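Starting off, we have a lone chain in the form predicted on its own, written out as structure tokens.
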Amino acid sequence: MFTLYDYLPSQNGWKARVLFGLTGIPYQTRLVSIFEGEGRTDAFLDLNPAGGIPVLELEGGRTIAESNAILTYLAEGTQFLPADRYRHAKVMQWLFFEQYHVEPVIGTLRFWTLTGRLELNAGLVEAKRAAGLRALAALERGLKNVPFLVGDEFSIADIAVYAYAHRAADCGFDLADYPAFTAWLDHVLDVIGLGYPVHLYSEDPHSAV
């Protein structure tokens, strides 16, 4: 059975939980105490040299780190990763987009906002907000004529981008000017359902340390 090393408030871990649920692939969870330093222990660094979650441990002990790599591995051979080369590449395009333009911007601003670190990083906030607006504008353009990021079919690209993008309001982004994007949020929710809650950092007593 697969083991998912996870930290519940992380939307990167949320991505994997959603895909496991949609595919019905069985797995077990091992929670990692990020704010207590467990990600920096020798044992965990053997699983992922970068020290981040999620990490997927395969039967036999091999591991895969980075959330979008985990999504790609789990989705291989399923409806959530197209076999067609062009559509497959388009999925990868949006996975890279998410890691360059969504998670480091909206994800980081959200983390700073929800854990009281915004003022500590005040010198970086303006640039992050500008980058977040560019990311939302790009999503608005990309979704203008299609229900999902890669056309008419839901894919792991939608899971990956939705994870942090749908929490943009948590860090002050006004989504009223992005009708195609907000329609897409509804389309994605229609597919994944309500069974994948977002866990706030405040649930972890160590997050404010």
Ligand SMILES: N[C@@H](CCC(=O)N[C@@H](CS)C(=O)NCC(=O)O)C(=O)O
The other form holds:
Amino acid sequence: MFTLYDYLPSQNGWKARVLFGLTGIPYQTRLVSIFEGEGRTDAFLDLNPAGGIPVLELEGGRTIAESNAILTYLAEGTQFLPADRYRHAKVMQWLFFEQYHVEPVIGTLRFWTLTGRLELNAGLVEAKRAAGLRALAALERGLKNVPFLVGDEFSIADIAVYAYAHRAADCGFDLADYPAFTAWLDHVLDVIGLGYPVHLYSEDPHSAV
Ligand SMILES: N[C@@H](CCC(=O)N[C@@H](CS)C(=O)NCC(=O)O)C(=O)O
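Return the structure block for the form predicted in complex with this ligand; the form predicted on its own was the one displayed.
Let's see the whole complex now, leading with the same chain.
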């Protein structure tokens, strides 16, 4: 059986949880106390040299880190990752977009906001806000005439981008100016349903500064 090394407030971990749920692939969870340094132990660094969760452990012990690599691995051969070469590459386009324009921008700003780290990072906040606005504008353009990021079909690109983008209001982004983006939020929620709650950092007392 697969093992998912996870940390519940992580929306990167959330991505894998959603895909496991939608595909019905069985898995077990091993929670990692990232704020208590568990990700920096030799044992964990053997699983992921970068030290972050999520990590997917296959039967037999081989591992895959990086949330979007995990999504790609699990989605292979399913309806959530098109086999068609062009549409497959379009899914990749949005997975890479997410890792450059969403997770380290909206995800990081949200983390700083919700865990009291904004002041610590004061010199970087303005640039992150500007980058977040650029990301939302790009999503608005990309979603103008389509229900999902890669056309008519829901894919792992939607799971990946939704993970942090749908919580942009947590760090002060006003979504009223992005009607195509907010319509897409509804489309994604229609597919995934209400079974994948977002866990707040406040659930983990170790996450505060
Ligand atoms: N790009 C990676 C980011 C992984 C990452 O930064 N995970 C965070 C939780 S969201 C973590 O484990 N941080 C603790 C650490 O890196 O020590 C992904 O998409 O999986």
